[in-house]
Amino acid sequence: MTMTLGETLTRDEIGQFWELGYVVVRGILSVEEAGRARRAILALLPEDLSLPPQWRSWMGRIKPYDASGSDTVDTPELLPLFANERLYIAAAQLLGSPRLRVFDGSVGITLRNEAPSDTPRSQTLHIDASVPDDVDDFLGTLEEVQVGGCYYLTDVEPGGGGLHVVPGGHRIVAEEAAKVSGGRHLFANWKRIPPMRSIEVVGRAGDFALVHHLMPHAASHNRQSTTRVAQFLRFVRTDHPHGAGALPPRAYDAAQRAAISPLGRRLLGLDPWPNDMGSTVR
């Protein structure tokens, strides 16, 4: 049986994703939903702004981590973001399968900072491939592709801390890696990519900036008065060749479980996908 889903992305948006490596999915969250998630993230900050020692802060960008070193933030208030139906459908359209897993769930709070105007990015360009270090080459298959990015939970204007991407950069990475044996390991496993021209992805609160896993990207400086708040997610197929789609589920307490929808239970690995649902999206 083939599972028939509605459409989130138009044919043109799908074409843009594969050509440029990114697309902004507009209005995935309502203004009210984005506001609730934004307030939940900002509530993580201690009242006296004394950041826990395991948290990271750089160039105005704050990322919470727990004591185990995980940056996943899956409080009951934020778990619904992992299983937004429209975002799931967009990922399924691109990956060609309804059988997906979702992970990451880190959050970013980017304060205004006064970095020099000639340094638009606060990070080195890199990719988040989730490919084991002992794998020498990218496979270039649809099963290997991951799609992910971030919810903008505040309006992000130019110079407002938006995600920086390299249009078409996912194809550049794939082509350069394919030229040599062990191309997966170029540029420190593509974590320190040499300078390339990048653009800032702007959007409104509730939009999702969706990117290919081989897209060179980086955080950018926020020079606006509005503190940028974002939450990051990635989707993979359950038949991901490197095992990212078959990771054991996290442990959740009663409050978290109450916040997880039936779709979320499947995406988070708590429940299996039905055997008779097929493996393609029409």
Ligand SMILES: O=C(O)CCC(=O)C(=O)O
Second form
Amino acid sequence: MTMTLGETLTRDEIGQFWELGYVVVRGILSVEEAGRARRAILALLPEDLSLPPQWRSWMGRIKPYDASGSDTVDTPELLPLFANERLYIAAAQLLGSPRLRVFDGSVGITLRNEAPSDTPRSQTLHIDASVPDDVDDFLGTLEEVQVGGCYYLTDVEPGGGGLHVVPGGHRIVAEEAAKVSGGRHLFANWKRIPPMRSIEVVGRAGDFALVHHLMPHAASHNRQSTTRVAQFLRFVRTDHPHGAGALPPRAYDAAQRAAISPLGRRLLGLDPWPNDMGSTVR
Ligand SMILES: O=C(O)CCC(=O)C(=O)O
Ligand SMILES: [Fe+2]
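Since the one above is the form predicted alone, can you give the form predicted together with this ligand too?
Full assembly next; the chain just shown is listed first.
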């Protein structure tokens, strides 16, 4: 079987991703699909808004965790987002391989928030690379790249709590890290990056903000009345050098399994990728 893939990203969008470190892929979900996912996420909130102790709430941004401490939310309603074919193809175009794994699946609910602040960001600039902290230096290979980011499930207007990114910041991180040995460990493993000029990624419900793993980024304050609802995903190649693409699958019950497509089974590690599907995508 040879898998013929259409293309999600244009040549210009691929160029923008490598140059600026991010690209917004428009209309990955229909308005109806985004609405269903948004309702499923908002339905996680307890009726009386008493947040379970393991959930986090910071600067108007609420993040659910389960009892085991995991922030992955893979209910049957949300599992289709992990295996969206157009988003998968975009990730495969960037990573140069059709054999990918998907993970994360955390969600964020950002309420309007009037906290006084001298920065629009509500988090320190950081990276969430799949490169473990005990690795001393980034390899800088395509196999090591992780593309991730979030679906916006509500329209995100300026000042509406959109993800902040530093255009070209992934290249600054790579260059700074390469100057010293142990560059992976700079700035507390790049979790506390000193302030840099960042811009807010705005978008519509159903868009996906796709970001390079070395991109300094942060959540921002939501000054708008629309509560921002987002779901986060990350893609790596199965031959990821630090093993992020070969982790055992999570355990799924019958209702979850019924919500996972054949593509989803491969992306989530339940089924192997076929041997004869070719190894490159363009
Ligand atoms: O909510 C956002 O826009 C970004 C959140 C984020 O980067 C994080 O929690 O790691
Ligand atoms: Fe992050």
